[in-house]
Each structure stands twice: as C-alpha cells, then as structure tokens.
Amino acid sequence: MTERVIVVGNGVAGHSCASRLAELGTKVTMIGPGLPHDRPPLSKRALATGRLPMLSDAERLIAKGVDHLDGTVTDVDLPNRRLTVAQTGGGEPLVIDAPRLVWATGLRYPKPPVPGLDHLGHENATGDGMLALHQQIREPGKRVVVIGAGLIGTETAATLGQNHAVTLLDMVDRPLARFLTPVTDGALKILNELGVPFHGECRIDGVERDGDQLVVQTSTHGSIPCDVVVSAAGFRSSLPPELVEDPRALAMPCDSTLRVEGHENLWAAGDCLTFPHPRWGRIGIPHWDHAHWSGRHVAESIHGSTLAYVRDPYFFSDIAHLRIQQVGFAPAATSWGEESGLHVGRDADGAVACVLFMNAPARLKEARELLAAA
C-alpha cells in the first residue's frame, strides 16, 4: 500500500492503530498533543508516582515506522481528504493530506457549568492535566474536593484519600451510580475505609478563593473549604462536526470492519464509535481493552481485511486496593444471582449475558468462558 494513512489521535486507539500499520509496512502519521500515554492510569498510579504511563517514546516511534505530528486537527475537509492541525509548540497551522483517514479521539472531559471552576479546579483525565494535579498534591495533608463519582472521580478519590483528606461530591446519589450495586457498594466501603466522605445528591453553586484556600459553595452541603478542587464529572463528544450529523453524538457508526458508515476510506477506533455486535446489537465500549483491539483490527481492515470485529464489553477499575471487573453486556441481563462467588446476570432466555467479579482478576478467563458458552 503506497498511500499514507492518517491516525488522528494519540492514545490507546490511536497508538495501536499507528503501530499494527507500521508492523503491516504501510507509511503513517499519527497525529496528537505531545507523546502517545495511557489514559486510564491516570487517575491511579500515574497520580501517585506523577510520571506518565507512556506508550512511546519518539525513538520508539521512528524505529516502528510511525511518523508523529505534534498538534491538534482544528479543521476537516473531507470532499478534499485535507486536514488543518494547530502545531503544540505554536507557528503556522499545517494542512495536510489525508487520502486514508482513521478518528481515534476517544471523549473529551471539560469541567462542568460551575461558577469559578473552569480556572480554580483541576482535571486528570489529560496526561497535562494529571501533571499540573500532581504538583499540587506532592505534599500530604492536602484538603481535596473531587467533584463527580463516575469512573474516574472515584479512581481518584480512592487515589489521594490515602495520603489526602478528601471529599468526593456527586448529583447522584451513589458513588459509580451507573454501574451494578455490588460495585456502588465495594466502591462505598473502600472510600469509607480510607476515610473519604461521599455526599450525594450535591448541588455545587460554585468555587470561591477565600484567602489562602478554596470552598466549594453547595447549596445542599453547605459550604466545603479544601487546598485543591479536582473536576471529573461528565464527558464529551470529541467528534468535529464535519464527521457527524448530531453535535451531542458520542460516536460514528461505523460496519463490521470498523469502517465509518457512508463515508469512504475513513475508519474510527476506540471509544468514538459504535459496531454491530452479534449477539449485542449496535454497541459502543468505552474501555482500555476495545480501544487497543478496536485499533488493532482496523489497521488490518485497511490492508483489506474483511474480518468483523467482535468484541464482548469488558472494563476494570481500581478503587485504590478493590479490583472490579466486567464482561458481557449489562443491559441484557434481567436476572442477577451469585454463582460460585461470581456475580452473574442471565437473559430472558436464561443464557449468561454478563459477569461481574471482584478482586478475582485470575477468573476473568472463566468469566469470558462463561460468557461463550451462552
């Protein structure tokens, strides 16, 4: 293959798409702000030790094959396969071809609507902004609010309350509110171990500096006075909107071979797309494991691959010492019950839909067995 594929993104998705295609020996520029890292360490022992989980380095990438464009893509052209990329270190914007053209943006995570948030609260979710985080925290004894108990709030949480006095704030009114009650439940027990007070059903008014320190003005709470506020509530679309009809989309449908549907020589990975599943339906998987598979198989599907991806969900978290893992597709499951100390949820017709276990990470073989076998 002789035409040059474009990578747009640098993370897990990206990274191993641009990877695989080099291994394949086709020409690829990957484009994306400073070095491909890994996200989901970031909210825990990339925040502990302050060093970034790094995929690659550049002496790594120019001995793979994989070209790296330091920038961001601020303009698409699809009629002309052109893309416009704003450099990281400043100078005139580039344009360049992109005659083949894979999106692995992932989301992004902007800090919500509160009044004095956007410039006093910090976010982990960026590798930069895990590092500016990490400065304010070196010393213990730091006072931290962490607003919103999602994924990566209670990662968080859980992260500095070992060595920080820290609250975590949520509209909802469970921590991992979304997720099943064995989870919000472990999740629960390891904050209160730690000493982490949640407070649902918050209704944050804004971030104030009064002095020396910040306070975090609820009206549900009263007022929460800290050295450090941490933003990790909600995620965003990172699609341009050349590439979808609804700005609120999370994802492109793309067909079996992680193709974007109705569009030619365009392919997306990781967590902005959603693919036919066999057994599923049309489904999307935010996680580690679907971005770096994701990126892998429409690497193949350009060197002309017909092969359908198929994938079964699966995620894990650490919540600083509780292990959480889950395979199979939640939604499907109308009856939950233990069996053999795993949580496992059956569909109508009684076939395993999904698997949840806790600090058993050698059962995830059996779990996806399971899952198989229905």
Second form
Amino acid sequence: MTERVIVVGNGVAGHSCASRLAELGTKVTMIGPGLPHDRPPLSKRALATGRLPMLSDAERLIAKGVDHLDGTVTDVDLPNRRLTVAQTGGGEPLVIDAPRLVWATGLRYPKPPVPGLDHLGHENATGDGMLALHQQIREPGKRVVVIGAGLIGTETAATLGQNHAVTLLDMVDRPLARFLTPVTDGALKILNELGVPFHGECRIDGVERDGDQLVVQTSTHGSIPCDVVVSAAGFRSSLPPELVEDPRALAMPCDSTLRVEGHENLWAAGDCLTFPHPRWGRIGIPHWDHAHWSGRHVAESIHGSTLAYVRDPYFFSDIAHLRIQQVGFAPAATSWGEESGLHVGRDADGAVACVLFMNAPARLKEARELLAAA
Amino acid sequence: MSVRLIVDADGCIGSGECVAEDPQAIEIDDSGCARVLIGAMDEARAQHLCDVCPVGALTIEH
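Switch from the form predicted alone to the form predicted in complex with its partner chain and print that structure.
Expanding to the full complex; the earlier chain stays at the top.
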C-alpha cells in the first residue's frame, strides 16, 4: 500500500483519517489552512480562553507520518485526479496528483444576507472567526447580540452570557428549535438563569454602526444597541461543483465503506457524506463523533477493509452548565417517554430509536446499550 | 501499580466516553471538560480510560 492518499480537510474528520492512514503505514498528505483544529471551535474553553482547540501540532504530525500542506484547494480536476492548492503562505499555486482522494471539508457557516452583517458581524464557526471574536470580548461587560439560536449560537450565547450582556435572536420561536422539547426547555432555562434574553420570531432588517456602537435593527423587537454582533445562523455546503451537481447538496452519497458512490478511489468523511445506516437508512450526521469515527473508517476502507460503517448518531453539547447528550436517530422515533430519567424515543414497532439525557454523562453507556438492544 | 490519570484540558472535547466507562473515576465538569475524581488508581483501569478517549486527552503519570 504505497500509493499516496490525499486528504482534503484538516478538521476532525480529515485529521482523524490522515492519522489513521499514517498509523496503517500509508503515505498521506493532509491539505488544509493552518494546523488541524476543531471546527466549529465550539469548546466553551476555546471562546473563554481564546485558544483554538488544536488537534495536533507540526511536531506531532511529523512524528505520526502525516504530511501537512498548509493551503486551500481551489480547483478539482477529477477526471485527471489533480488538485490546485493555494498556499496559505503565498506563492504560486501548487498542482498535485491525487490518485486516491478523501474529501473531508465539513460544512460552511456563511453569514446570512442581512445588510451590514457581513462587514460588522463576527462569527464563531471558524478558527479565525473565533480568534477575532475573542479579541472583541476580552473585557467583561460587553453588549453582545448573537444572531441564530442553533447549536453554535446558543452555546456561544450561553458562554458569553457568563461575562457579558448577551441577547440571542432567531427567526424561529425557540432556541435549538430543531431539537427535542426537553432540550429547548433546558436551553431556555439556562439562558434565563444567565440573564440572556431570547427574542424569537425576530425579523432582522440590518446591522448599522452608530458612533462607537452597533445597532441591530429589527422590525419585531425594535433597535438593539450593542458592542459586538455574532452571526451564527445557518450552514451551507463546502463541496466544490466538481464533486456535486446540485450546489445545495450538503453531502455526497457514499456506500457502506464510505466510498463516494459512482467514483473509484474517492472517499468522504465527516459532515460532507451520507451513508446507508443498517437501521436508519441513508443518513448524514453533522457532529464531532461521526467526524472522528467516519474519518478512521475511511482510512480502514482505503487499507482494504470491507466492513460497513454502522456508527449510531451521537451528539453532545454544553449550553453553559447544561450538558446534553443524545444517541440514536431522533427522526425515527414516533413516541417519546421518560424512562428511569432518560428521554426515550421509540419507533413505530416500539423499539428504542433514540435516547436523550441531560446532565447525566455517566449514563452514556446505558443509553447506548438500550439502543443496541433494539 | 497505582498511577495518576492526567487530563489535557486543552485537548479534551468533552465527548463523555471516559465518564461512560468509569463514572466513579472521572466526571465532566461545568466547563465540559473531564475531571479525575480519584488521586490514584490501578494502572489497567487508567489505561482503559486512556484507550477510550477519542482525542488522547488522558495520559498516565507513574
């Protein structure tokens, strides 16, 4: 197994894949801007300390046998298996051969098209964004408006709410609206405890500068003066058009070994794939756990394994001191009930499809066993 | 042999895998980071916790 593998992406999935390939003795080059780091950098400690959650450093990458090309892929010539890479440090773009290619670039988190937000708003979904935001909130007592109450926005609001006067806005009526009711209830309770007002069903018209402050203009909640605006609404595909015909597609369909369907020697890892789960059908899992394990699985597949990827969805989140964990596939649950302190979702046949639990990290194993028994 | 388990707070991502395995030995604190609850433990027990951590944020100190 001497032919080099090119891994595009240096987040959790790309780093996990490249590391495992190197462990297995395969030559591997990982392409991504900067040293590998978690993204979105959701760790509360990252935002509190201003230190990126790094996955490795240059010395450790060398020790592992992972070559790191610090740059960004700007062109994909799939028929000829060539990539054009803009180097972070400048210089001429590099053209490299990629006979065996792993795509692991995750999702993008662009700012929504609200007038003024693009140049006046910060974001907490990329490493550079998190570092720039941290510079603005180093002194306590800032007035911060967070736009978007999904996972990134709610975690950010709860973290900043411990030292700043934070307001959380969203166009929907509840924070974490796409999650189960106990999660949204728990998040609302935490936000209330922190003194973070949540303005739901908010229509944001624009962000303006007014002297030395900013103003978020809304047609539902008036003008909200603040010092810092954080955009945390929505996500988009990071896939180039050479890999997907539909620009709205978030992920590439893969087979059970995580090889991209219809392509030889092309695999995907992390957020940018869907796979045929033996129980849930074709799904994607945009979370850390899947990024890590799918990256390792791709490495094993490249090394000749034909084992199917069967990892059950698992996500965890910390909204201040509220720890949320969920295993299983919530959309498959047709009924929910509390069983011995766990929120258990069952499918139409009565089998456990999903288990949600909060502030009970010791029960992860038990939750997985319940799911496995089904 | 008794050893100490050390958490790399910058490396821990709070996946909770360690707590799921041995909640008497380790917990998740309010910042979402693993925290060791006992000063010394059997080396095999500590090694198991190191093995289940997906990011290698746990190490053994002899």
